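Next comes just one chain, in structure tokens: the form predicted alone.
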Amino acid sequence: MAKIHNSIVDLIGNTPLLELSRYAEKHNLPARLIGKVEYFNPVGSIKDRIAWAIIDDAERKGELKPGQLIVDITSGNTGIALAAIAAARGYRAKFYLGDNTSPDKERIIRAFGADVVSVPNSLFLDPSALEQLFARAESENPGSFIANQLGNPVNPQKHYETTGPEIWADTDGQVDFLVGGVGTGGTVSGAGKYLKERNPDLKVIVIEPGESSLPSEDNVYPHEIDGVHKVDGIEAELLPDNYDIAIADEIVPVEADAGYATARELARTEGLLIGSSAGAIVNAATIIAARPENAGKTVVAVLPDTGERYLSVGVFDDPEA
């Protein structure tokens, strides 16, 4: 029978493992490094993962109606892949975005209908932004649906049941190591999860920007790892909701400039073009990867999104052209 879908929902997850050779071969790593390349996802990025797990949930909840306006704060990927899907089932939708977004990203959530409100990135020094952002956006938008990517539950979720297992599948149980950063920590929480329940011997490396990396006063506008949060020293009640503290056996800072010199040197020694987010996540695994200790084990990489998304903000420009 052909095999035909009908709905790009249909399309989302089992996404591939790809192994890093080239590169790792190039690094004399001793581990096997492996990417789970998630730009095979129908929209782009993990987050169509956890979009549709968010509108098919309230939908079952009916907790969205036709024609109903979806609201949330996002980086990018999940605004982009949460306004595709609403146009897919006939909803509207609207994001607040920091004004350092990719400048990509917002053209893409524009192009599937969905209006964009710019935030200062200056707002996100302050330790509420969150919280007051939140207030904003159900002020502004009565009757909407706030699709909560950081607090909502199903997120998590999505990757235990999904995310997880196809790691668990395709590597026939022989993963030792989950390599991930934390936006909404949706990931590395649900994924690293089950795979600690298969083995409890894995251990989950969280990625975090460095120091130089982070806005400050003194440069609200820094090279940054696209949506990847700072995790370490942070109090419980500022990290996103969704984020498990206790999974994270151990956090690697990755300055911005590095994430993005790995990213380029995997487009031209695997021609896998990432996003800034991937390649900091690659550059971390890539440390675990080179430990005399793990030879022989095998380290995956989640590899969020596609480089595609930014090609205007100079992840893939040469500095020394």
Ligand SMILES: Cc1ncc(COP(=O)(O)O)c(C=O)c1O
The other form holds:
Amino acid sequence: MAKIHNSIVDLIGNTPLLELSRYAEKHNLPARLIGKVEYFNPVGSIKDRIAWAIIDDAERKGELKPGQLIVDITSGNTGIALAAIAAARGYRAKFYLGDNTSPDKERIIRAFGADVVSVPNSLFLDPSALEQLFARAESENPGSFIANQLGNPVNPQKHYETTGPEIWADTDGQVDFLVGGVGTGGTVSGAGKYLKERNPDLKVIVIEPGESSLPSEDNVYPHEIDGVHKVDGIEAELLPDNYDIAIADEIVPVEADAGYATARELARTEGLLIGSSAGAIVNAATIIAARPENAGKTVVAVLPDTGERYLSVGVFDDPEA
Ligand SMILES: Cc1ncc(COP(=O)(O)O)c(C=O)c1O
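Structure of the form predicted together with the ligand, given the form predicted alone:
Every component of the complex follows; first up is the chain already shown.
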């Protein structure tokens, strides 16, 4: 029977699990280390899942009309996914994009015909500034649909319905650790909730940028881990609504340069080109998989996107070259 799909939205999800066997052997890891390779989504990142879920939900509720403008505040991948799906469904799109977003990501968003407004990334970290930015986005775009990935409950729900069950099914229920980063919190909160319901002993490991990878007065433009925020020691009201603070069993800080090095190493050992946050996530997953008490256990690391989005920020430039 012919198998021809009708829209890119039909190609979202069911991404593969890949055992990082050559890498694990090199590091003598006693646990199994597996990546969920989200760049297999049609627009190239995990955000395809929630972008489509948010648009689908709004269409069902009658909140989106043909030609309407979709607006969101994003550090990149959500804008890319929403821009592509908006194009495929006949909407326009506009994004308020943090000014530390990789130039590749901005170009991709524009390639799908969407508009971009650059805003200081610092606004994303200050809830009152973020609230003002949402108010600005609403007033500048009357009649638009605000996707609101940070607070829209459709985001974690989609990971509860797809990402979590896919990991459970593809490991035959043999999964002990889920490792991921927090942008909105949707991935770890939704997939983690599902997996903990199936296996109450499963542990969720959240990675966050180390101190030297956060902008400070002494280091205004550090190497950063795109799309991932600090969570440890941050007051609950300063964290995104879609992050369930009870979900993390352990928070592992990773410096950006260490995450970049892991991304380069995976390119060279596995032929897997993943983004900077995915590199940082594997770096933390390696720490978990290296613990002797975890021998024989299975660690699944969620790899949000492709490394092709970070070529211009130098993630793959070999410092030894
Ligand atoms: C590039 C990128 N996109 C998305 C995510 C996941 O973000 P969220 O917490 O919004 O599901 C991450 C987190 O690791 C990420 O690094």
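What we label the rigid core is the largest C-alpha set whose atoms superpose within 1.5 Å from one form to the other. It should be emphasised that the depicted structure is a prediction, and the values quoted were computed from it without experimental measurement. Numbering follows the first chain given and starts at 1.
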Next item on the list: Determine, after fitting the two forms on their core, whether residue 174 shows a C-alpha shift of 2 Å or more between these two forms.
Entry: no
Taking the rigid core as reference, does the Cα of residue 201 move 2 Å or more between these two forms?
no
Check your understanding: Is there a C-alpha shift of 2 Å or more at residue 220 between these two forms once the rigid core is superposed?
Key -> yes
